[in-house]
Amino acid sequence: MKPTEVDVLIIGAGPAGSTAAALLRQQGFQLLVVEKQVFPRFVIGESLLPHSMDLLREAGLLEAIQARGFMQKFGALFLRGNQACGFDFSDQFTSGWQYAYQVPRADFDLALADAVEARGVPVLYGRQVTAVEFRDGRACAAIEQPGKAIDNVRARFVLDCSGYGRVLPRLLSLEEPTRFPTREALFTHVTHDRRPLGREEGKIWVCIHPDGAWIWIIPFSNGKTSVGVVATPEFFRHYPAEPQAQLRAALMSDPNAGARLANVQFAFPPQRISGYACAVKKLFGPQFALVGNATEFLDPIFSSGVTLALASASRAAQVLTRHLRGQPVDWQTEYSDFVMQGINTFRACVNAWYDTSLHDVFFAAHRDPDIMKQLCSVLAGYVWDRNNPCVSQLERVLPLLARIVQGRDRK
């Protein structure tokens, strides 16, 4: 049977792949979209940033989110027993957007691909790739969907939009290990908690647990709100053994979480990802560029997952339009480079969490206001705007900062 021909062979349907179909297909070329999962699915990752808004817009896809009337999100509030720290989106240093949305993935991604199929791009659902080879100047891929025959598929490039699925990192020996020890995520959809009220309602919670836990609430629109412990193993065999148990035990164990979630029903049996962090030795190739999660994944706590994927999906449809039509690009200095200044930037804030750096400045008896303005824009996404200190000497600012408040608050 002769190969299905394409310009581009997209891997993965979610946020990453929708946006760089999107956007290609602006450009006219001709796309296919090769998804593992039948959507709707569930998936984590379901507090946007708002940088993410502008990507969506980019791509036209925003109208298609807005239309779902999920939950604004207009800022985080980070709690450690009595200490709080609130930050809103109105009042960070860059200028961008003042909110998000909290968005049930399996809503939002449904979305996002319907949205791109509408443009006439085809999206095979329940079809995995399971060998790529690059000869010929073309990619040629082999799509296995259960009890068919293979499908063959010639394409001028790929791009691995596959999420924790890293097609591409798995089949060409690119993963590497990551520097990031390993740590888990328990976590469920509940019914009946506490919600603040008005604009503070849709704001995500970041509960630090007294343990060294720390703990997620994202609210939906549609009344049920995502709570999930992110811990070492260590810290979870201190709970009973029973996935539910395990995870009411130690919301309930935290003075914040606890006081919100006393009340709330499991709407399914907890999950579990552990060793979730991972890395590649590269992103780009002759015929590939990996997207999104298929390239490094750092953790959960800045809620970073979605605007990396939107960002790196933006500028890879970028440079890969103009080098289909033939024109010089750079994929290091344009691509790999752009995306790890992103990564890297988060980063810096990952490490500064974990070492509790970052909760010195959060929770600092005196902050400047300044300072938590740059932040603020970190935290909405804004991660390549340079002209922020806060981006551009981020590993440099953050331990000078912690030393700094320690320093004030000891006077």
Ligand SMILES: Cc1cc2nc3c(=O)[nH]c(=O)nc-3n(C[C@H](O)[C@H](O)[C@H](O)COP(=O)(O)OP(=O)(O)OC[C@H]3O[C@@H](n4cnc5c(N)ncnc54)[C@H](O)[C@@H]3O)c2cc1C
The other form holds:
Amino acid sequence: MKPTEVDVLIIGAGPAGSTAAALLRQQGFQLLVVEKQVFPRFVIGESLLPHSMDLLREAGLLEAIQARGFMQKFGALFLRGNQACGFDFSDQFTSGWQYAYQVPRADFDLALADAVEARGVPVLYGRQVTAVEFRDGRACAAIEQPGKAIDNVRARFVLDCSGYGRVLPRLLSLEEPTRFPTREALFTHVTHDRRPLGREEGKIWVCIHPDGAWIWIIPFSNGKTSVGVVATPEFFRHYPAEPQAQLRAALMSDPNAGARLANVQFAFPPQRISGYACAVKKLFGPQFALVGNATEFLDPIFSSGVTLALASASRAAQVLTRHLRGQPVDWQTEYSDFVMQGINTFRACVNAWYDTSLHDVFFAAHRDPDIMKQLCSVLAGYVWDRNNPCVSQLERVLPLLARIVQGRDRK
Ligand SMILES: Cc1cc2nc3c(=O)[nH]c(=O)nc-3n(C[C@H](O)[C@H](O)[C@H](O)COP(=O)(O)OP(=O)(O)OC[C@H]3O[C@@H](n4cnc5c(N)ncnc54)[C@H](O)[C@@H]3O)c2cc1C
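Complement to the form predicted on its own: the form predicted in complex with the ligand:
Complete assembly follows, chain above in first position.
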């Protein structure tokens, strides 16, 4: 059978794939999105950052999301014992969105993919890309559906938006070991948590557990709340082996999570993901680019994954539009360097979180309001705003800040 011919094959219909598809469709390209699973499907990664709103609007997808009535997230509250550090997105350095959404991803990803399909982009569900060859200036991909003959697609370009599937990093041996130690997340959705009221209701809580884990609490508008514990495998060994008992015991052993979640019921048996951090050697090749989680995934602590997925999809679509029109593009500076700027800013924060210097800054007795605004914009996802010293000089600024507050607090 003659292969289907398209301009761009997009592997995966998560946030990265749908956003890239929406933007490339606006430019009139022929696309095919291939998605391994059948939507709606559960996936973790439910707390968005305000910058994601800019990116959804640019792709013409914001209305579809706003129509779903998701919980508005006005900020984040970090808790350690009896200490609290709140960020409200109305109080930021960068002028941008003052809220984002907390989204059950089954609904969010379906809403995005439906909006893309409604614009005439074919989305093939329940099929997976199993092989890609690059020859004669074209990418030739094999698409498999269980029990059916293999379909072949020829594309001028492939965007790998396959997230944890990591299709091209695996097929092209682009994977690189990550420098992060192995951490695990154990999580579920619950009902009947004790929520704060009003503007505070939708904020994400991050509770620092006395034994070095941290816990997320992400409230949804459907009455459910996502809860998860992130720690080294060693931490979990101190709790019952059975996952439900393990998760409950870990949650209850933190004073803040324990008080909020004392009476919760689990909506489904806890799931565990281990060793999710990943990295790659490069983000592009002559006829492909990696987008979203198929690039590098650091850590869930700052809820950066979906925002980075949308930002990389947006940038990939811009550069690819010119590439396909025969205009000169420099994928290294225009795409890779841009994506890595976002990833590296969050990397500095993640490192400072786990070496606990960021805790010192967050829970200092005397916090500088200007610095807190700058950090708030980083936590809002505005990690390309180089006017923000906490973006342009973060690796230098964070240790300095930690030393200053440590000195002050000792006095
Ligand atoms: C424990 C944990 C908590 C997290 N919490 C947050 C959070 O609060 N906020 C946040 O922003 N991010 C969070 N993340 C990160 C977030 O999950 C990802 O960054 C985000 O889902 C990336 O989107 P994506 O579109 O790149 O990939 P995905 O959402 O993974 O989508 C990729 C799609 O590709 C499909 N696919 C895979 N292989 C193939 C194939 N061979 N053929 C066809 N299709 C394929 C998959 O089925 C999937 O639907 C968290 C991650 C972890 C591990």
